Every structure is written in C-alpha cells, then in structure tokens.
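Next up: just one chain, as structure tokens, the form predicted on its own.
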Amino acid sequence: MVSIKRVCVYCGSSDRVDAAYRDAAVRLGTLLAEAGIELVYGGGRIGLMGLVANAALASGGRVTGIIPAHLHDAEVGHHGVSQLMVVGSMHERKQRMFEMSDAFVSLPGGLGTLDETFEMLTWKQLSLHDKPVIVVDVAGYWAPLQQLVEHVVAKGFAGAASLGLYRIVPSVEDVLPALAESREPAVSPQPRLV
C-alpha cells in the first residue's frame, strides 16, 4: 500500500455541467480533507476546481493551488486557498502538480483535464512514474475513455498493459478506497518539461 498525502485533482472549470458533476466535486474534496489528505488541484475558483476547493477548505483540509499567470491575470485564480503558486506556463503548472502529488484523481472535465490525465498515463507507461492515476466515471462520463483506450490497443497502437495504467472506479467514494489498494510505485524518476 502507497502513502498518500497530496492528491492532486485534474476536473473542469466550467460551472454549466450537469449537477451528479458538481456534486462528485464537492464529494471529493470533502472526503480528501477528512482522510488528511492534501488537495492539490489548477488552482481556480470557478467550475468543478472551485468546488473541490472549496469542499476540502470548508472540512478543515489544506489545499495548494498551481495556476498559470496568464489564468491568475484573468481573475480566475482561488485566493481562499491555504497555497495558490503562479507559475509561469501551462508545462510548469503540470510539472509542480506532478511533482507535489503522491496520485491523481481526474473528475470530469474538458480538454484540460484530458491533456493532464493523458500526460499522467503516457509518463507511466514510459517508466518516468508509478504512480496511482484514478478515474472517477461520474453518470458514465469517462466511458468512451476506456473504448478508446481498448481502442488504441486493439488496432496495435499500445500494448495490453496500458489498459492498468489507470483505475475506474464509479464514484468518488471509492477514491479513497482505490488509493488504499494501491502498490508501492516502483519507479521514482522525477520528469522534466523542457
């Protein structure tokens, strides 16, 4: 079993989604603070970042934002946090949320979040991280991930294992659980962005 005491959270930052969305959010970040464990996220106050932000903040939890200075200019950055760091590119914002997290729990979310749960699952098959990378298909959002990871393997672009780089679980109260039946990573290289 890994210790784990920052997670870092990849989900979206609009708030015009579905309410099972906006409640897995304010689910997740509350169980996170209750568990001890810190909330690391993209550090904005809008959309589901806000929500999971503010759950943990309001259960007593410690929460580090990582926000590009381009988004903090734009106001959209999360000042109520026990941390918020303004970075200076998108690639410096994913490589201070990977280095502070122990594992990454993506929620439902646009691009963004699957440009950071890709980058997560890429490091990993290529050695440069262990470690656990959990999807939490709320209403059956990340469905169509998993066919077209099957996908990708079935036509020969990636070999069966990547299908174990990530584990679904079907709500955000089997996080924790999740997080609880992980290994011990194996590798501990630290990847860096150039």
Contents of the next structure:
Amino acid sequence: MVSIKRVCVYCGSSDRVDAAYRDAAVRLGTLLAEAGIELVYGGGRIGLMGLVANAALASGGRVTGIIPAHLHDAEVGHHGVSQLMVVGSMHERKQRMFEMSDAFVSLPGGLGTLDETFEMLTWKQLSLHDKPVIVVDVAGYWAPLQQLVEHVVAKGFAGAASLGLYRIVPSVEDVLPALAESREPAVSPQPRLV
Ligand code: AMP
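Since we've got the form predicted on its own here, give me the form predicted together with ligand AMP too.
Every component of the complex follows; first up is the chain already shown.
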C-alpha cells in the first residue's frame, strides 16, 4: 500500500457553482484531515479552494497553500492555513505543489484545474513521476474529460495506456480507498515515449 502523507487537491476558484461541487470540497477537506493527511493546494481563500482548506483546518488538519505573489491578492491568499508559501511564478507554484505531494486529486474546476491536472498526467506519461492521480467525477462533472481522453486515444494521438494514468472515482468518499489501492510509485521512473 502506498504511504500517503500529503495530498495535492486541484479545484476551482469560482464561488458561483452548484452546491454539489461545494459540498464535495468540504467533504474532501474533512476526510483528508480525519485521515491525518496534509492538504497541499493553491493557497486561495475563494471558491472550492477555500472550502476544502477551511474544512481541513476545521477538522484539525494541516494545510499548506502555495500561491504566486501576483495572485495573492486576486485569489485572496488564505492566511489561516498552517503554512502559506508565496512564490514567484505559476511555474514555481505548480512545481512546489508537485514536489510536496504524494498524490493528486482533482475536484471540479475551471481552466486552471484542467491545466494542473493535465500537467500531472503529461509528466506521468513521460515517466517524470509515478504518483497517483485521482479525478473526482462529482455529479458527472468530469465525464467530458474522460470522453476527450478516449477520443484522443481512439484517434491515435495517445496510447491506450494514457487511460491508465489516472483513475476516475464517482465521489469524494472513494478518494481515500482509491489511494489505498494505488500501487507504489516506481522509485526511479524511466522516461519513455508513448
Ligand atoms: P480555476 O480552475 O480556473 O478556477 O483555477 C484553479 C486554480 O488554478 C487557481 O489557483 C488558479 O490560479 C490556477 N490557474 C489558473 N489558470 C492557470 C494556468 N493557466 N496554469 C496554472 N494554473 C492556473
């Protein structure tokens, strides 16, 4: 079983979304804290980002937020987290989030969430890491993502193995069981072409 101490959660910064998505963020933050797993996230106080962080904190969890200086005001950097790292660029933010985390979980979100999720998938495809990536299909939100990847594979732009780079689960209740079932990351993954 994989040892998971820190989980990076990618999710939307919008507040104007359905209650089902907001509830999922709260529940995931609570579940991570109750499991003694540290939350690593983008450091904002708004949208699902703020909800997941506040829920983890409310349940006694440790939360690290990583936010670039130029977004610090726009996303209202969360000063109540256990550790807020203000970094110089988006690239540095994503690199630090990647390095700190044992696994990645994507909740519903917008273009930023898509970028972050696909970055972890493309790096995994290139064997730059072998950490679990879990996509939480809250109320079917990510069905189009799955269809898109299947389309990419069907048209020959990626191998079928690409579908195995991530796991889609139907709800946040399935995240910790899915992580527990994940295989141990390879110690030194070798870059490969797909
Ligand atoms: P969103 O899913 O668009 O609400 O954004 C979620 C998070 O992704 C926020 O913390 C954004 O700052 C971040 N983000 C937005 N756009 C990008 C991008 N192009 N690359 C990386 N992260 C982004």
